[in-house]
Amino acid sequence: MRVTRIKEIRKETERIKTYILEEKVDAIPGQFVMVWIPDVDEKPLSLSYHKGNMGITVLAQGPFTNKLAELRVGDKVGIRGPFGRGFKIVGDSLLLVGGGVGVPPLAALADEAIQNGKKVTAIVGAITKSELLFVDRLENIGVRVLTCTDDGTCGTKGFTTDVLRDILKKEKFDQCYTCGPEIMMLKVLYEAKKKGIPTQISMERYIKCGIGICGHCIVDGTGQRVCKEGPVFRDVDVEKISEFGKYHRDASGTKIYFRNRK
């Protein structure tokens, strides 16, 4: 455990925000570092900065992080990580697709891709307009970008999995990157498989320990940690995931199953 200083806050959405700490790091696009805030909590939160000052981007909506939310430049937070398995970028046209806080970590990976000379599509879905998250930073980069929200405020109105489906009838890639809600994940996951484009999925679990000890984040299945195997995982395991788009755990075991959307 290193305790390190808030160095700056972003204000990326009404209820998103952005850390960058004074902690440098080197990581793997799509690794996690465990966050801990003293007398409260440790969470596992994905890098959405992976190379220099360490960035975690944050949706406040929990005690834990709604008390992160509260954290001032230049209060303390202890981290441990980067720990578990990232994104291997393979081909040279990536196709991206993020939902929500899915995003940051494929925001790093699009980063990352762009500095090899990799040529990025991203598709960015939100409920609306103003979640709609890291467009100008991937744009700015190089990165096309698509947008889709539920109410139509940006881009088509739809889901991520609308987009995908025209633009996998008009273009092919080496690859696909998903992060976001799993049912969404799912849904990604057959539109390429359909196209036959490998796929490779960000999953998130309840972690306790984040170096493979616990064992709480096995998922059923395959008995895969995904604080280890993971949290990024090939479309080949994925596939022999039996909970995967059907339910996850909470902290004492209990199943929660996923709300399915269209």
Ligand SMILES: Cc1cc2nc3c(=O)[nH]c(=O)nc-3n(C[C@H](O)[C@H](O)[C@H](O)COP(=O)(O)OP(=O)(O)OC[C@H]3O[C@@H](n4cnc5c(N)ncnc54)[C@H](O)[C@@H]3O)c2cc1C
Contents of the next structure:
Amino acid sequence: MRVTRIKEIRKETERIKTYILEEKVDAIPGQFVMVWIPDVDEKPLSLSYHKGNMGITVLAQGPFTNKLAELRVGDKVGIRGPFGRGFKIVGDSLLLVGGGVGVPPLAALADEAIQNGKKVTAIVGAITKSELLFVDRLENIGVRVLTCTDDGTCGTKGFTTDVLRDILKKEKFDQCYTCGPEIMMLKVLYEAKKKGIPTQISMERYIKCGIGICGHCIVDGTGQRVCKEGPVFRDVDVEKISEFGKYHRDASGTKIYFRNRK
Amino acid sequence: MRVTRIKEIRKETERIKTYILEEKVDAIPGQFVMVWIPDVDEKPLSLSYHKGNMGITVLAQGPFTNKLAELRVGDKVGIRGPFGRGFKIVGDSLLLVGGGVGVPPLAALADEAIQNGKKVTAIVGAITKSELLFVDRLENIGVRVLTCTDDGTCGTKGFTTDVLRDILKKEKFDQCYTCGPEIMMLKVLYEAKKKGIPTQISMERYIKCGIGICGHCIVDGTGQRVCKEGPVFRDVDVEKISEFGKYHRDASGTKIYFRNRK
Amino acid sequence: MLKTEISSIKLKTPLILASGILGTAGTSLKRIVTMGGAGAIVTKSLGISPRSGHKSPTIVKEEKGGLISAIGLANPGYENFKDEIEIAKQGGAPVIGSVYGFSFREYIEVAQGLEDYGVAAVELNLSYPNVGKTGAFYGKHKELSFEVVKAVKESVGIPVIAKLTANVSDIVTVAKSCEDAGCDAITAITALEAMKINVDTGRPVLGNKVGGLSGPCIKPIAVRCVYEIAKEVDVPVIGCGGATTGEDAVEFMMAGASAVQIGTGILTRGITIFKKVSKEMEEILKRGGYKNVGEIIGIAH
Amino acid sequence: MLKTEISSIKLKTPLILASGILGTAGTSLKRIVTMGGAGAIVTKSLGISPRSGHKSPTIVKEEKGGLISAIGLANPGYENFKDEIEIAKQGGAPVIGSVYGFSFREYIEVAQGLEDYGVAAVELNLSYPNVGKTGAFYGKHKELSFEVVKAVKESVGIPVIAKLTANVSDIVTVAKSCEDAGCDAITAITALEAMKINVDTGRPVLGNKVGGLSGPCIKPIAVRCVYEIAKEVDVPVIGCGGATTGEDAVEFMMAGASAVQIGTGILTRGITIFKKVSKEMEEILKRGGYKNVGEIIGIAH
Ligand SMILES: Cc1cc2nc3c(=O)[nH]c(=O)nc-3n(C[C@H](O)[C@H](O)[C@H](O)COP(=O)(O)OP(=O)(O)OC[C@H]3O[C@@H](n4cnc5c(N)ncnc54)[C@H](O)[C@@H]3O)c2cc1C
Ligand SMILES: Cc1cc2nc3c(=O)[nH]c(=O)nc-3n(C[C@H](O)[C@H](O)[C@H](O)COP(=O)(O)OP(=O)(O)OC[C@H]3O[C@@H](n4cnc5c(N)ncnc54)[C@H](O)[C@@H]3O)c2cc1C
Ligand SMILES: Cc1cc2nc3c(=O)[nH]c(=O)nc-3n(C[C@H](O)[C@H](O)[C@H](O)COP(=O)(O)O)c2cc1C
Ligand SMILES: Cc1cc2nc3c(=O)[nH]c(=O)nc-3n(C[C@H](O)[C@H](O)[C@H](O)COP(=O)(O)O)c2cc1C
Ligand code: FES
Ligand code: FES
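Having seen the form predicted alone, please provide the structure of the form predicted in complex with the named molecule.
And the full complex, kicking off with our chain again.
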């Protein structure tokens, strides 16, 4: 556990903030860190900035993330990691599909890919315009960004998967990357597979130790650990994860079925 | 603790044997190892062969060394070390003065010195001819050996210090090295000093840990540890060791005064 | 060469996955047998109902080969574990169900439930270094240990293993009580009560403040416990605590263990640690001229 | 910045040499102050008469920053230590006399003797992990600990420090008993009962078979003990067990220690460890914005 200070806080949307920390990092996009607020809790968060000063981008949605939202520049947080396997850049034309706070690791991936001279297209979705994450950031570095909102306030009215289906009719990509709600990722996997595009998926499961020892993040079918063999999995691996898109486990290990499974 | 086997046993005198072990070593002459006989005890012994297969040369004089004398080729012993500071080769013409089982580390030193093209003279003393140690070994590698025995059965009749006084009248040496009974070493130091020859002394004190932590081998005056800052000390350091030639401490730490102090 | 038996449970290798390490899901347990090479596996400790455990951090790594953990008995409750045991058994190695309880009745209920689900034995977790006052104390008192073991032993037909803590004045007395109460084997030891404070914040790191120290740094303590217990009891002893190499496992067995559990070792050597350690054990046995691992049990006495 | 006080004993730095490490001769103790930079020193544990201790090996190094030792209370007897104390005092730092006994009377005799020789305080070694049955048990029973402390306290005028073992079910109860008996400070902890078996011979390495585990690997256990004791008692607590760096010492003090003893750390960092750790502590304190080391005592609570 290393302790670092918050160097900068950027308000991204109403409930999402980016925290740039004093600690420097040299990680792989898709890797996560365990962030500790003393006396509060410790939670897994993807790196949204993976080189130089590390950055995380967090949606305030519960006790820990709300507490994080109260912190100020100069406050201390603890860090373990980076942990897990990140995204692998394959091919030249990459398609990123992100929903909600699934976008941060994809933004880091975009940074890395553009740096390496790749062509990057990103589909970014949210409920409404003000919730769209990192659109400017992505465009500024040269990513082609396609947005969509549930309410049509920006970009296509509809889901990322609708945009995806559309673009896949017209264009070809070497690799697809997705992070967001599992049901969305399930569909992305399906659409990309139909077109023969390999996909890399960043999964979320309940993380406790982050170092592959406690077993809380294990997925059924393969018995793999999301914190160690993941969080990024290749489509071929995900297909062997029998619980993917069906259920995950809570802090006790009890199965929780995804609600809006269609 | 590493366990090795006895590779070869050589009977040197009635009560002294050399044990060549399977374990290889690359040590400095004057360094010692802790030798363990399981369920018996563990004791410090100087390396008599300090390169390649390690060798120790031991006088059977008590429970441990008698037990060692019963061991056969192929038997297992435990080894820790080499530990401590060894002899430093200084100058070109070296004089070695050894009594009894003080000769083994000096023999290793002679090996090293001859290898380095030095001129080596050794005064080797014992009670009687059959107890003289390593005379052939030393002569074979080109050391000039002067022997003496208490009973005159070989070489000069008398002590090493008598031979020393004689030779120092006629010859000059760059450095003197001594190991043996402390009273002998005290005199060697005195004689060499009179002639302005720097001396290195290998001291014996009760060794338990061998790694400088327990404090059993501490010498008064400097508070140094024989197992760590020694066993080899330079004359200038020995002069600050107030107990040198006066007393040592037993296993309990109680002071034991040397008997034949003159 | 490594085949062995613990109270009629046959093991291909004496190396067993310790409770609470990757033991939350059946697929994981199965993988630790098929891919990892474990001779048997112990489930996460299970109670009567789901429990989320302590707040995070639940684990902190010590530089010196140690881990301090305070998971807080997070588990889905034994009933939710029925399917997991089914899957775990597909690995082909004996599945041992770990049981905790906050009362005798709870221990009995869970043990009986697990027996119904087909575990080969139950291991009673008698002491949790990191769960408040409740329940943490059974293993600290010989009388309470006796009662729990006896109660469970009378309620199930499968072997009952008592898992002990070294956080006691005299582990041998507790071990003897468990033997008197009829346990079929003893596992020694569980993690030791420990703590980490972060100096930059002045705060304890673990959500629960106190946790259990496991890994190589506790091995000398665990070996001593196994040695002392094996000297005084007749039931088989299962060594646990820091075993990471073949040498460690052999050391435990020479001290008197009939089998050895591995947990934290997975951190440094991965899931296949069981295969690796088995191979290393075979090499040590060959070097020492032994034909069967059984020959070394307790030879240090 | 590091100046502190333990029951009116003034220390230039809160770092104290632990008993039994290089504490056999006065010159060594003096050297650890003048050259090493210790704030105070504790002598080797002294008894009524000379004792050679156990057969060797008396010490075995564990790879993971630990040492298992079984010196067996080798010491020349307190009377032979009079001159050593005289010399040790020349270092200019308080000399604390460590006392062991196989009866209350022995404890009293040695403590009184050492008081006469001018020690600043006595530390009662209540538990020796490696000396047979005799005497090893005082610190394992709150009643016996109470009686020993009380007996010595009534016999001497200098501060009495009780040194505790963590090889008990509940160290807090023992600590409270010692406080009730009137001790002026508590040192926690001494080495933990442990063992090493050599796999090539199948034999225990230590002459005494069982020894005490010290060094970095026991630090998380020692910190936990200090934390728990400091929460419940009012007398100062002296942390001991594995402290090797400034961070370790600060961790102990944040857990509630008023001073920290260092022993095994000398193995890796040499005699000047006290100077090095003092410097590291100052850096951590500065970084944290503290002016005096007293400010951090117990802040983790
Ligand atoms: C690999 C990984 C990367 C993540 N990256 C980000 C990110 O970049 N930005 C972001 O905002 N969020 C991210 N999350 C999710 C983040 O961990 C949760 O938002 C956070 O744990 C919520 O905690 P809370 O106390 O605020 O809310 P709670 O009310 O406790 O929980 C809210 C939601 O978060 C989930 N959750 C709670 N604790 C954990 C946990 N320990 N592990 C996994 N999920 C948990 C719950 O199941 C629930 O769905 C990531 C999760 C994982 C596993
Ligand atoms: C650095 C060093 C190098 C040595 N090298 C040699 C050597 O090359 N050959 C050799 O024959 N002997 C050597 N010795 C001496 C050897 O350690 C003793 O002969 C041995 O310990 C005797 O043990 P014992 O049980 O046989 O006899 P004991 O009857 O126990 O003792 C006989 C003598 O050895 C001394 N002794 C016993 N134990 C120790 C101990 N742990 N440390 C130091 N002295 C002890 C006693 O004080 C006594 O004088 C060396 C000693 C030291 C300190
Ligand atoms: C993350 C973790 C969780 C654990 N959970 C349990 C548990 O649920 N039940 C149990 O009896 N022991 C549990 N333990 C203790 C281990 O089973 C084992 O006794 C201890 O870790 C020492 O062995 P090791 O050093 O090989 O890990 C846990 C240990 C760790 C590290
Ligand atoms: C070689 C050695 C000898 C010891 N002798 C004593 C002793 O005589 N009396 C005592 O109270 N503690 C003794 N101890 C225990 C230490 O004082 C200390 O409590 C323990 O080693 C933990 O601290 P450390 O990890 O800093 O060494 C000894 C420890 C060692 C390693
Ligand atoms: S969170 Fe513990 S194994 Fe992944
Ligand atoms: S023998 Fe222990 S310090 Fe030298």
